[in-house]
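In structure tokens, one chain follows: the form predicted alone.
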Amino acid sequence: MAVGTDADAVLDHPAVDTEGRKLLTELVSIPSVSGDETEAAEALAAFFEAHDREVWLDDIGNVRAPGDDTVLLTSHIDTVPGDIPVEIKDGEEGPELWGRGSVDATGPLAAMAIAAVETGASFVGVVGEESTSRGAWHLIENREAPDAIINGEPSGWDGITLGYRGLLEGTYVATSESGHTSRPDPNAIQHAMSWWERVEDVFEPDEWIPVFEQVTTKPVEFEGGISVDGLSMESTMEFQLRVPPERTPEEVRELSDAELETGTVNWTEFIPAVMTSPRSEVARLFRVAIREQGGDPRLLRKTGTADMNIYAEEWGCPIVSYGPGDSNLDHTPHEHLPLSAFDHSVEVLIEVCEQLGVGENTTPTEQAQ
């Protein structure tokens, strides 16, 4: 059975029968593509206001609800583009909420908001994670480090993410004289293609090594053709290299630059990889809480990059990523979340926060900037 995409109709579905499920459904029903998160942020802030929590939208649009800084619960408000009708469907695990963001990462975001209200933990919903991580960077610059961070990303309610690869981004640019296409000399487009093929060869995938431990290459945008004045051929390529913890960014850049014969590369951004210990107290408490909910804990390493990388590098406090949802559904047309998994994740988060001591210190310590 499925209901239509009218938000009120979905909220009236009999499966949306708890405060947490209602908040989740409401937030998924509000489009929040990166760069256009204000309406969803205001709805999230209204939830905290309804529970008498101090809350505000900061200068960049993050939702800030300071509390006990023993734990900071944080996830991102924004999603990638994609119109998936918001509806409740029957699934193998019971009712499922379909819609963009239900997994990445409105599900984790809503679960953390509920846990923050229940325990008094500090909370921040950040903007821009799917683009430039501008919300996380702003937070780093305008807030003291908490004692520990639980970063909201889909790991499955019975899994915790301990590591993410880093990210190197760059732009390749080349020009060549214009001429008849019958000439054998390579033009700027061919120069770009040749360099990229050599870079791919340097980091050729090895089927015997886990992807997390390899450098992977991906062009993300390409423009090429005759210049406006008609006197030259131009090419521009945006690209990304994912970097495992075992490789340094300097090494990866040097290996890529060594293949450069024509054109230039402007390296624009590097986010370092992160790999935390499964023996940390935060990780241990998650395993205990997951078992109490009837789950078999899983420890994960993700091949992508998240705000967790930034927090780990800049703040250096204990951190894991956690949240309901199958990350294989991230950014796909099939994004959906079993509501039972959402419920389990809320209980796990509450238990971990309480075991870490949230509530014993109720004085907000966040800088109100």
Second form
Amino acid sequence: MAVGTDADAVLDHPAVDTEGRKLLTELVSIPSVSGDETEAAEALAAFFEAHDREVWLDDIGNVRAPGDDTVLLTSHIDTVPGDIPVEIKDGEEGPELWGRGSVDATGPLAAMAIAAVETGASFVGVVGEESTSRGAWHLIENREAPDAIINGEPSGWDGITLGYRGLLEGTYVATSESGHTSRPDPNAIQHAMSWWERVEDVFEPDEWIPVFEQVTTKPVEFEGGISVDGLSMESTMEFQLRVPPERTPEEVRELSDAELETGTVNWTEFIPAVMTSPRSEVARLFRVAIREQGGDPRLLRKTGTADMNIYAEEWGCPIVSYGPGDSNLDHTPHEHLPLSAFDHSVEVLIEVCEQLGVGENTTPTEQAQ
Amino acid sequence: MTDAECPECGAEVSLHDDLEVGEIIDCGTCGAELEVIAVDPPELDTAPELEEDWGE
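Okay, that is the form predicted alone; can I get the form predicted in complex with the partner chain now?
Zooming out: every chain and molecule, the one shown earlier first.
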């Protein structure tokens, strides 16, 4: 049953009865689509200020709250577009918060903010994860590596994500001389379609191999037709190739380039895959903490790509992704988070941070490069 | 060094002295990956399998 759709009414709901739940509800209530995160970032910074933590918005809009760099808790402030009314509904696991970002990834973000002020761990809320990962790239260029990273993404409160596939993005462009459509010569649109078919053949899906271990192909935008001056036919196709740990983005690019006969490809994004061991100390501590909360730990590898790939590639420190929420709800109109799952995730994060040694150092250790 | 029973094949699994809860070890007999659930007394369970999911 919905009890209200106004943000203030939701904050007054009796189920929103802890500081963590209030922060979560407040942040979910503030629209924060990629590129328009400032209001949510300022609310998040205000939370850290209220807890006497040093905090600032850096040049690109990330919320930086340095602390004990034994662990950096980081998640993203931005969401994908989509207006889902913010409300509390009764669910199978008790009250649920509905709203864009409740799962991906404001839930993990708020849980990490609570754990950071509770333990003293370093915290960064980054911008732009859903678009170009500009916040993560800016962080890499302006901060030294922490000892370990917990990256906030929905894994379920009882799961941890150990790996993501990499991402290769590009734009194919072709032109051909305009002519009557009855002529047999292939035009620019046919050149694009032909190249893409060959690329799909190279990376033909194998139903016996897990998707995580395969390259998958996906066109994401296509334009084609007569040019403005009417003298040529043009085609432009943007596409993504997901890259498993067994292959490098460069290798996949070379295989794709080898199929080019007409036209050119401008490669725009190279993000390698990441796969970490379930036997790492961080993974071990998560399993212990999840069991202490009554959960049965799950280990995940995801076929998408996240800021975790960038941190793992550039910093090389121990890392896992963790956060409450069912990622099947990512980007859907049904995005919602059971508040009990949120509470469990806060406790798990606090326990893992403490077991890793956060709090044993009392002075901020984040170092700008 | 102590032993514990493999929950998969029933064989005795040798455990090292500084065993930690949550650690993943291998059964020397059947090769199963096992998680240490408790250390005193030692208790093993089948380690969680790696699941595939999508996002982000």
